[in-house]
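Read the single chain below, which is given as structure tokens and is the form predicted alone.
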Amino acid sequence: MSDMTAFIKGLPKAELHMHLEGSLEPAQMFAFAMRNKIDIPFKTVEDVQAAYQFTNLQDFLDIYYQGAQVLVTGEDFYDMTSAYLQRVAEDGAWHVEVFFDPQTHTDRGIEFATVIDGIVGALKDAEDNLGLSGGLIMCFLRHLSEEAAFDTLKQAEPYTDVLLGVGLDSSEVGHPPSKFERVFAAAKERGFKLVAHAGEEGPPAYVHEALDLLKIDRLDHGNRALEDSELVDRLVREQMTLTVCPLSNQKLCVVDQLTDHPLRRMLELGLRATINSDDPAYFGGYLAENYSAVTEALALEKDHLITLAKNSFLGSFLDQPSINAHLTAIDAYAAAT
């Protein structure tokens, strides 16, 4: 292990952009399919691994939704979540705020309670056993209707005490944030924090809509905001956190190669950028691997990494005393290494 890799592993950090269904490893997909007696078009784990090769967002989403079909029982959701939490704790995460897509499951007859109870059980056990705090964000699928999102919000009402916020994901182009303005307003009235994917494949106008119409508290991705200098100035001024996903961007050809990634430029512009894994089972890297890959590609230094780690807590929805404690821990770690 190189000195920089060791530094990254030990650096206290949070992950703010990770889809639990996107942590479904090929071996898990195969095992869950067998125990639930679900037919999948793969005969071996290697066949599943081969299917995880794709070059654009829609091809990824196709296999992502196909993989989700094997998630049936509370045990499935618990096991998938627990495996991710164990892995991210090993990567030096102290806090996570993770996404899940209830519509992917309820639309095929899985009870909302089955999904959320399994996930929340794993989050509670991780806090007890790993010291890893966590929050859960329910995402609306943007290729579905706003009416369907309202139905999902209603199903979530008994779980407002365990849900941190709502988000917006899935196919971005052709599904602008404005499509969900009313349901986000309703979610805000219920006390949820608001996040949304914007500016990954969609234009800077989608980021404007997410800010002005959805009134988000945090921006997921946001790469293409850099095409609009006035928007960049606004994001800096408002201290809007961007949850950036380097290996995801490379895998989905948002950037041609990691050396072209805008992360270092984001930091130089004063944007509150963070590093996250997005869908790590599909994109070839969990949290520390994203840190390491982009550090090498962009020649990031320890000061950059410290800033990114601090940004991850500053951009979290933790209370201020908890944030301050984590920032102090980062300073102590940096001083000792």
Given for the second form:
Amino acid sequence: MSDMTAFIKGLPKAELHMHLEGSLEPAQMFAFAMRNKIDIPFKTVEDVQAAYQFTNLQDFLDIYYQGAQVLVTGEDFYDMTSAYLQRVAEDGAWHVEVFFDPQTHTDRGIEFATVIDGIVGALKDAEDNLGLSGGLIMCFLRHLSEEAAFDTLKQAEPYTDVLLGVGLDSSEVGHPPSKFERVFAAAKERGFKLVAHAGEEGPPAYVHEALDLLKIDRLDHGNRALEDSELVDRLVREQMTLTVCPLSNQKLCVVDQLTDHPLRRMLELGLRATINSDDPAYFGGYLAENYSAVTEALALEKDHLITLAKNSFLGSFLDQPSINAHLTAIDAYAAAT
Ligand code: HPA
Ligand code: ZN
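Got the form predicted alone; any chance of the form predicted together with ligand HPA too?
Whole complex next, starting from this chain.
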């Protein structure tokens, strides 16, 4: 392990942009397919890996939704979530706020309760056994209708206490944030935090809509905001957190290569950027690997990494005393290494 990799692993970090269905590893996909007697179009882990070549977001989404079909029982959701939490704790995460896509499952006849009970059970066990705190964010699939999102919000009503917030993901272009303005207003009334993917493939106008119409508390991706300097100024002024996903951006061709990644520029502009893995089983790396890859590609230094780790807690939905405690832990770690 290089010095920098060891430094990254030991650095207290939070992960704020990770889709649980995107943590489903090929080996687990086979195991779940077998125990649930579901056919999948792959014979070996190598077949799966060969299929994970994407040129854009939709290429990935098609295969990601197909992979999710092996998730049937509460045990599947528990096991998938536990494996991720174990893995990210090994990467030095102290806190995670993870996404799930209920509609991917309820549209196949899986009960909302089955999905959420499995996930919440794993989050609770990780808190008890790993000391890893966690929150759960329910995403609406933006390629589906506003009505379907409202129906999902209704199904979530009994779980208001265990859900941290709502998000918006799936195919971005052609499905602007404005489509979900009323659903987000209703979610806010119920006390949910609000986040949305915007500016991954969509134009800066979608980021404006996410801010002005959805009234988001945090911006997922946001890369294309850099095309609009007034928007950048506003994001800096409002201290909006951007959950940036370097290996995802590389795999989905949001950037041509990692050396072109805008993360360093984002920090230099004063944006509150964070590093996250998005869909680690599909994009070739978990949290620490995202830090390491971008550190190498952009020649980041320890001070950048400390800022990024601090941003991850500042951008979290933890309460202020917890945030302060984590920031203090980062300072202590930086002073000791
Ligand atoms: N973008 C949109 N939807 C998604 C993503 C993403 O990066 N990952 C999983 N669902
Ligand atoms: Zn995402």
